[in-house]
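Take a look at this single chain, the form predicted alone, given in structure tokens.
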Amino acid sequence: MQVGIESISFYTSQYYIDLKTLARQNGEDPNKYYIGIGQERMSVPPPDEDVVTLAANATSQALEGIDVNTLDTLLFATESGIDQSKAAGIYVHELVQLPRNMRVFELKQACYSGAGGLALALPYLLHHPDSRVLIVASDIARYGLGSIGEPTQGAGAVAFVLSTNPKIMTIDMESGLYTNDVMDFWRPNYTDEALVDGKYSIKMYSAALRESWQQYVNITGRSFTDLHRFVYHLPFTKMGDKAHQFLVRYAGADLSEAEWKKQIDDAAIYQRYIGNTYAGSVFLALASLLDNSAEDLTHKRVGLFSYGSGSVGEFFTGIIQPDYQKHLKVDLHKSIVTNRQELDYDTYKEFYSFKSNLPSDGSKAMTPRYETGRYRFAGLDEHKRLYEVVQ
């Protein structure tokens, strides 16, 4: 029996800032961002958008054509949690009107938790072949105005349905794993902006890739040449270049630059214009590969590496299915990326600062209305988050 991805879709905010605008504000050359880290734009959520609305929009898209009555599990992966007790997925469940007979809970481990949810769901589906599992990875990356990490911010959600009818991609059951207690990136409860040691984090990313890849090879007996394309967690697109160059060398593969870049470049296209989506990043990269590859990937094995700082890494693989293109949402996804409104710096700063000014004493605060998808965050009242359906 095969298990894998039946449907996948993503959503991001309807606003972005071009990094040349940020470069001018910081007195820097735009190529420091465009070329140096491989980023051109980053999505910026307005005051009435949060991880719940991003996730609900991605979910409603991913569920088109799916019998929701076969869903019995929703796993919400995020490191941008909105409550210390209640899972953000409960709000999504209500907004999208999913069946009552479901389990819903939240997963956290930096950018890794979406991949962790997938790993948990695979054996479950083998024992419950008539069920479907919905995984939603939704995050808003915040490092602080004027911080070193600011140009690698972003926002977005990826939703995908796992089932025993994997129309897009089967997932291999074997994977390589690695965990190590390190402080390369973290966010204490008392701040909504992440703390990061950038150079150390890249080092830890590479260590996790090496160790998880080696275990994957030891378990499966496969080699580098058995994989056709590679998909990486991308905090910024040049991280994919760094990671794949590292793996090419470690695996002893004899590839030209053009050859190894062909293996990863399609997966980095959306990231370049959306920015970091944390838990959703590796799956946004997978969607980018599927949507943008001019080559028919049918029957090709794809390698995926998910890394969550702190740290956990997993290397796993899957095989693209026949007629997978018929089940993609290419036009929708490209429209989402293309049809966004550009912000000037002052409006970007206003959007960014709004969250920090929300009351924490239970008083009522309603959010101004901006362009969103089908759902929006309406405000707070008596410590309760309020959401509404727009269309």
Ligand code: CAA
Second form
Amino acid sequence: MQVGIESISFYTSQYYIDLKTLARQNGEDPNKYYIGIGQERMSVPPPDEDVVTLAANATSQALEGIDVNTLDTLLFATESGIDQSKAAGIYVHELVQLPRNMRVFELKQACYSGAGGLALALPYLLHHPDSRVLIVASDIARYGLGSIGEPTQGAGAVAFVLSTNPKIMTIDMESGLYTNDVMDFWRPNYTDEALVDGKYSIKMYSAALRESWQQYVNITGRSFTDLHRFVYHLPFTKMGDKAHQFLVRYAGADLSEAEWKKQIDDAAIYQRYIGNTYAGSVFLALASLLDNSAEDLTHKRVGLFSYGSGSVGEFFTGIIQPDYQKHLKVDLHKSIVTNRQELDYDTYKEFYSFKSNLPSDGSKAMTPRYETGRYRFAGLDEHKRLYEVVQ
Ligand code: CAA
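The form predicted in complex with the named molecule, contrasted with the form predicted alone above:
Let's see the whole complex now, leading with the same chain.
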């Protein structure tokens, strides 16, 4: 029996800042961001958008055409959760009206936990072949105004349904794993902004890639040439270039620049305009590859690498299924990325700072209304978050 992805969709905020605006503000050459880190735009959530509303929109899109009564599990993967106790997925469960007979809980390990959820769901589905598992990875990446991580922020959610009817991609059971206790990126409970040792984090990413790749090769007996395309966790698109060049060298593959770029470029298109989506990033990259590849990928094996600072890496693979194109949401995804409003620097700063103005004493505060999808974060009352469906 095969297990894998039956449906996949993503959502991001309806506002962005162009990185040349940020470069001007930070006194940097725009090409440092456009070329040096490979990012052109960055999604910015308005005050009435959070990881729940992003996730609810991605979820309702991913569930189109799926019988929700067959879902028995919702795993919510995030670095930027909204409560230390209650899973953000429970709000999503209510907003999109999922069945009561389900388990819902939250997963955390920086940008890795979505891939971890997927790995655990695969054998579960083999034992429950009539069930479906929904994974939603949703994050708002925040490093702080003027910080070195600022141009690598972003926001978005990816939702995907796993089942024994994997119309888009089967996932191979074997993967390569790596865990190492390092402090390259972390966020203590008392801060909303990630702390990062940028250059070190790039080294740790590469070390995790090398080690998890090596274990994948040892376990499966497959080699670099068995994989047709590569999909990386993309904190910024240049990281994918660095990672793949590293892997090409490590695996001893003899490829021209044009050849190795072809293996990764389609997967980086959405990320260039959305920015880092942490737990969702590797799945946003997968959606980008599926939606943007001019080549028919049917029967091709694709390699995926998930990295969560701190750190955990996993290298896994899957095979693209016949007629997968019929099950993609290409037009919707492209319109989500294209139809957004550009912010000037002051409005970006106002949106960014809104979170710290929310009361923490239980008093009531309603959020101003901006453009959102179907769901919005309406405010806080008695320490409770309020959500509403936009009519
Ligand atoms: N034109 C073209 N390129 C230029 C340029 C210009 N005018 N000016 C600079 N550059 C190039 C630099 O040469 C450099 O390229 P290389 O990396 O290939 O050498 C690139 O632009 C970036 O320049 P710097 O290294 O000087 O940039 P920085 O010190 O400002 O830091 C960063 C960049 C480390 C990515 C920083 O933005 C950061 O810390 N980001 C957050 C951490 C992160 O994303 N880490 C990734 C691995 S960890 C992970 O993946 C988990 C996660 O999601 C967080």
